[in-house]
Amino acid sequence: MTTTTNATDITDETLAPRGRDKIEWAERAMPVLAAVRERFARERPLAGVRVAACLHVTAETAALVRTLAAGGAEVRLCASNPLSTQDDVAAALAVHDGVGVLARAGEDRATYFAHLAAALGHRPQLAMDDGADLATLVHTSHAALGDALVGGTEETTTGVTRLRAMAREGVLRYPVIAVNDAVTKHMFDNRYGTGQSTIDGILRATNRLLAGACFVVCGYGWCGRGLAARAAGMGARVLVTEVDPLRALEATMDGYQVLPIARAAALGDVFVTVAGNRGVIGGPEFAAMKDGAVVANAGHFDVELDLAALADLAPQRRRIRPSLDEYRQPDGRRIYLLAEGRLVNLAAAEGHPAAVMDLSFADQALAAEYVLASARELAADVHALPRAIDEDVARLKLRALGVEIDVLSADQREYLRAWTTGT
């Protein structure tokens, strides 16, 4: 059954019960956001405030809505990706949580594009982003909103990289938290969360042996590492590829082989594009591919992999299995492409575990809390998140996790001050 209102268009609400026992499941996992929630249902900070929300709409993001709902705010929800949401979920925070809710599993472009432009129907005063594409829209078609908001937040690489763009070019409006770059962010969702949520999308789409397999990573930014430590764990001879030197140097040092990518393409078995930059393979590397390689992209965005290539390349295409589709040459090599080219981590699979989304969602959430309460101080600019925040956060984890630290005495603290102190 469709559910069409103006505020809502998700694609069933009759699974509903099922996407709210899927958020139980995950919210179980997410100790530290469900603190978060608590002090905001008791102190409030986001009363009467309206948050537009582009996120991939998973168990995970539900858990974040509702703690934003607990501190008051009124959040509309469209999807970041067509792919990546969860119907069940989707059913659940509409009719349980009565969010407004404007995503469609596998919906076009013309649909994606319309629910962006109706999650900013109401006029938002906070913006949080996964990508940008909010973002997007009020600095160009929508720009009458941008004089209701007052500050926005950002969880991804590919998301801050646009927006430090448009505040370098001046046009940018509000001040933005730049989420992706907290360190409880970045160094645990993106390493440890995309390392195994990648992995799972690719065995779930191929149900290939990664043993022995050559495995090439393209890029090694947090994503690239987790990735190919991930892929190495599970037995496959690793290939890096980079244009950063300090990156490739690093990977290098990880000990594995980093090559050009025109060279890595003859070689590979599966490839997965992380680089934060579009056309990472294009014809001539699709051209060199070996009968049966995978290619898979886990970066935000398809521009990745060059797909208008590939199919001028192979015009045979055909669907074998769920998120797996196959390009046919006239040499009759075949290409497999995972996912359509879109997000494998959560096209194919349901995104990053619970537990690592927990850290990344208390940062988004208190990144909101803090932009608002700080706006008129910040400047429309790309701000870190304080670092005090950054360690609340670590440090509420740590403590579910059961793990006591050491704490500086007075004289490690004085020494750490003083410069007349040394050898």
Ligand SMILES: NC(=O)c1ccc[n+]([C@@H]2O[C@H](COP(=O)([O-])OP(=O)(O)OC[C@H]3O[C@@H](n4cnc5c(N)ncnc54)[C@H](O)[C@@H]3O)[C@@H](O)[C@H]2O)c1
Contents of the next structure:
Amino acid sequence: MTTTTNATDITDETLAPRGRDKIEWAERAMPVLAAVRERFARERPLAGVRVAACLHVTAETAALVRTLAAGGAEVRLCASNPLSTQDDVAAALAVHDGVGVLARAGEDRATYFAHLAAALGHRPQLAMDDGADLATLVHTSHAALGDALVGGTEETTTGVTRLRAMAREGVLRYPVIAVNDAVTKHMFDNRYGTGQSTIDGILRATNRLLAGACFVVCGYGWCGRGLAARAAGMGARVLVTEVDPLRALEATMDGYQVLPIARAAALGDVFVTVAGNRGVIGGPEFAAMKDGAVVANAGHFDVELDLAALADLAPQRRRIRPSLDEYRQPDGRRIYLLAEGRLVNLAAAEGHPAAVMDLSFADQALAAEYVLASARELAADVHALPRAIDEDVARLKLRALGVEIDVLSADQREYLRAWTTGT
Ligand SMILES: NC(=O)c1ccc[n+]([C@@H]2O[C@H](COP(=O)([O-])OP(=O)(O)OC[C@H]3O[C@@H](n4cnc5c(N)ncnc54)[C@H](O)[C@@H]3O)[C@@H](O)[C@H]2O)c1
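Let's compare: the form predicted alone is above, so bring in the form predicted in complex with the ligand.
First the chain shown before, then all remaining chains and molecules of the complex.
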């Protein structure tokens, strides 16, 4: 465990050159963020603003941090998950960009929270969260910081859920922009990003053939839709479990078999939870699984699989490959758990491709600018990113992709506003 009050705590600064190459490669696929960065460098909208950012420390996040710095922000970065840090990227940011980075791949829980506390030691005016762990500290052990905080941004579904719970209870102390709820975020990052990178994590951890496998997706939200489509594209037979009748109906009409987890448990070869909920797969389901079943989670926290129940059921455990643990039950049946039940796409692979994080992190940078500029008008609540910013990001991405679209004529605009024209 590390107890640090320093601005930087990373694994190995000699990894910096490799990290720099990785960041350069990611930035090539992030033209929207590059356009935001050019403007930020000219206009310096974040000049002198202290930012604490709790995000997955990946090459794409480095591109975001460099954008915030170009806008004048003083950023301290800590990890939003103990297993998702890319140590080479952390080193590059610290060594080449002079950013305070507090993140080591595989850090234990105590170090994880020591790093968050050290990021807050910066006395931030803006808290950038992915899962709302910084916000939770600001509302519990670090309450004195609440007054200095002008605003926050939140990257993911689970974080928005937690912040909305704070707002409902009337305890949230500063306005937060729900970046996740921007269309250019969840419709692309959650769907296509999680879809592709979760498959990537499963393949890197197992090298299993998905064609012909029975692949169970637990939760058919934005992430689940993308994952189911990608698994089906690899030739898997996809089963879906849900609790929401509308989502279950959608999955059915998208062509998947929908059934309760209690029945899916005995059928699946690969299981992935993406529900943003706890105990989605529990003891009875683990007990019903076939010998050799592979189980992973791509939801934000490591609570979706009941790992205590798995350990009770299958006390013999050994690591077989990186990110792959075998749990053997007394009757000899084995269950393979990926990435210790943490986000498999970030812990066993590199997270989302840069081209999709281009959208999410352009939203993040613009949300930071917006919340700082509008803080006086915004109540201490969870707010949407304005639609105009969402549309600008989409337009910039289309331009970068070379895609042109039509424009409404004056006559069409008029038709869409009127109610008198009918049959
Ligand atoms: N791995 C990543 O990189 C990544 C990226 C984006 C979001 N996330 C996380 O993934 C999770 C899902 O995000 P989302 O945007 O798809 O959320 P969402 O709200 O769109 O979808 C979640 C779905 O899970 C369903 N669900 C809830 N409890 C369930 C249960 N017990 N069994 C079956 N289904 C259940 C809900 O009804 C809902 O349809 C969140 O924790 C989010 O923070 C991860």
